[in-house]
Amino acid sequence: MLRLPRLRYLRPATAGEAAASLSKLGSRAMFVAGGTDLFPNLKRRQFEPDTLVQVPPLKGVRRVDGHFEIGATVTLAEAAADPGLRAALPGFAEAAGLVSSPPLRNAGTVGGNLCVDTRCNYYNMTYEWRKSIGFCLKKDGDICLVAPSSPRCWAVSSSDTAPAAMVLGASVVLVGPDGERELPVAELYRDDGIEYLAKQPHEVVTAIRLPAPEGLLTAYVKLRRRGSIDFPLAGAAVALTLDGPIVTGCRIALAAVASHPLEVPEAGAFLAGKRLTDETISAAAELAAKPARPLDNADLTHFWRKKMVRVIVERAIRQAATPSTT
């Protein structure tokens, strides 16, 4: 059985507050929410602080001003669950309700989703295991196993509702020992799989806001090998608006194909201004799967799942575009 190594615990009363603590203990300290995927990568050693800093309560779901706030510590569960998300947003709320498995989604956060650590197969083992092969560059080695030659990491985003905020010109705001400020989902994320988040490590997410313009169509589609507990293998978030049968607009992103959720304006703006029909749709998704690079760090092969990603791309339009009356 593996086992979490002894930590030190503080619960601060405010983000403010969390933010001053990791300030000052720098890199010995880490933030939790649920702790979903913090405590199983402290017990396999991929983590090495000694101290973890609660992220105090951030509930509540609201609609203010033609968008959502969704506070950071909000359930998975209970983003998938809320009536007016569901009802305005389906696709952010289907990518909540994808996550893991129900017990983990009654756990983990919609904020510790966003920022959810990049993976490997290489990466994600036991200490053991990762010794017997000489450990990897994202943790105790020197080169990427994926990629020997790279001078860089190439660890996924396995993040599923991170392209779905990002589709909808989502934001984030954060909390730092200096006050208070806001900045898109689509700038939270580096193209890295070490330094993968562009947020300073002792900035607090505290809430997500997620436009809902009247009219906004939206879906997403995850790839997996089961139906429960899995990460993608590869998703597909879409958010459309129409004007009768013509697009006037459509954004599309990737998870699971890069370092980064992966966004593919070319495919949306192919789109805008053309009926959905079968030809279109299939041309939008060939374009959204061109710039899509799994690797052979995930589970089945890179080649099936970069073909898969044309196939969820067209699913997820589909859906979008044909919303469900339930």
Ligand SMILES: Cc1cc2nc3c(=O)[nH]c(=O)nc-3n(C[C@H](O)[C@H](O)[C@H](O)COP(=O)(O)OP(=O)(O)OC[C@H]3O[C@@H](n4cnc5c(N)ncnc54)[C@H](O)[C@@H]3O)c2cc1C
Contents of the next structure:
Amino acid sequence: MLRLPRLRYLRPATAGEAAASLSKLGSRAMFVAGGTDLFPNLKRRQFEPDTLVQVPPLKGVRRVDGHFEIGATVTLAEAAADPGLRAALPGFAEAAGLVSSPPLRNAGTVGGNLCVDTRCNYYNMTYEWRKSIGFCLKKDGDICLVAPSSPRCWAVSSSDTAPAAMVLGASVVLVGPDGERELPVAELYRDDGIEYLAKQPHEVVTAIRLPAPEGLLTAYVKLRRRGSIDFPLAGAAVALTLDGPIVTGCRIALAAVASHPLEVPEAGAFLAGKRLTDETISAAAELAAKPARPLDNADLTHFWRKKMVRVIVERAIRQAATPSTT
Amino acid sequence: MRSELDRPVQRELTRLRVNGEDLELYLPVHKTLLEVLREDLKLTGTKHGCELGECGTCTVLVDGEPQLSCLLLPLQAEGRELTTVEGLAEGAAPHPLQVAFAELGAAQCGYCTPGILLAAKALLVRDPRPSRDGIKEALAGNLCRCTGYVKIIEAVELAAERMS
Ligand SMILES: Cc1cc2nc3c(=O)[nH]c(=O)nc-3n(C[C@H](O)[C@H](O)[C@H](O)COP(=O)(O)OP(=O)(O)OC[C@H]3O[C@@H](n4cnc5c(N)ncnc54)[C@H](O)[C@@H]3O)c2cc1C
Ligand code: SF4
Ligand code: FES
Ligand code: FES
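Let's see the other form, the form predicted in complex with the named molecule, since the form predicted on its own is already up.
So here's everything in the complex, that chain up top.
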């Protein structure tokens, strides 16, 4: 059996207490919410904390002043089924509904999805497998097995909801031992496969705030091998505003093509002021795909994944604009 | 990795409600619900497959919704209503899903069956006459290596028909 390591399990009553525990214990402890990312990783000994600190229940999807505020422990299934979210921000609701599989979405949380670990074929393996092939930089080793001459880790950011939140200009509420702050989702990530989060390790994500202005059109399109369960091989999130046939604003962000969710502002800027036609959509998708740099460390070939980025961006733009597309 | 076994085992009194029965168990906190069901409660109907969330054979119902017992700690399930495949039958009478699965040959090796029965039961509570796509979606987290799924889907349809 693949068992969890011996652990202490703490259940603080509030986010402030959870943050205080983690700040006291340092790298020996980690937060756990649904555990659907962390428990497999712990079973494979990708982390070795001796204490888990449970994120206390932070429930509810609320609409406040043109925003949605989603508690960090709202499950992906709850977010995907929320009628208000589905109507106003289908892109985010769809992204939540496309994560993993139905039983995992009943446990996995929105906060956990934003903080989900980066992934790599050489890393998401059991301890014995990693030991036999030689450990890598991200855990226990000192070279990158995908890019051996590289000083850094290129593990892939695999959150589906992060790019969907980014294109909305969303932010997270973080609670630390000394209080609360708000951080744009765009600033939550770093371009590094190991230190992939820019928040302090002891800061708890307590909520995510999603702006939902009238008339915003959103979509998320995901590429994966099995539509039923797999992590994204690429994902495209789009948020669009139209004035008649003319695009007045567009943001596009990609999942799983870098160590962080990748916003591609050039593509959005290109569409602004233009009509959506086959030509403009395809040109924008071309621009969006340019900075995507999939490596040979996820499922299927990275050449094909790179090619498919253009295709899913096109689909996402069309889906967002429907029924207004020409 | 090496120093793990030097760590003390934290045990806690854990209150679980399994198939309608209230239990108080003194459990190591790092043991998964799957391990506790099989090893401590001898409810071996719940199967262990990948133990990493990928196959669904360890599915149990938590407050009526399917979750993976290989990725759930008993402490996280306190205060929730747990149902395993052993809790599906009404006394001696098998659940209509079980009857339909047996009649149509929807179980071959049977390893995926407990998880699929529970996921299907949750579906039929939510949606008594599901579409084919609805069935496929509800069972999307459960792998079957034998049947090719067609008979499973037909069995869920048959049970739905008989139950409504
Ligand atoms: C088979 C399989 C398929 C999957 N497919 C996908 C997929 O397609 N797309 C995808 O995005 N994910 C996928 N996942 C990963 C995971 O299920 C989801 O990302 C899920 O949303 C994680 O949420 P959680 O609550 O379970 O997180 P946990 O596992 O509890 O935590 C994940 C990480 O976030 C940290 N964390 C959790 N909550 C907080 C918080 N509130 N504040 C601060 N830190 C926190 C934890 O310390 C941990 O490092 C898959 C997992 C499996 C096993
Ligand atoms: S990208 Fe390199 S360092 Fe990072 S997990 Fe993969 S092999 Fe390891
Ligand atoms: S054993 Fe739990 S999902 Fe495979
Ligand atoms: S019947 Fe054998 S795995 Fe499904």
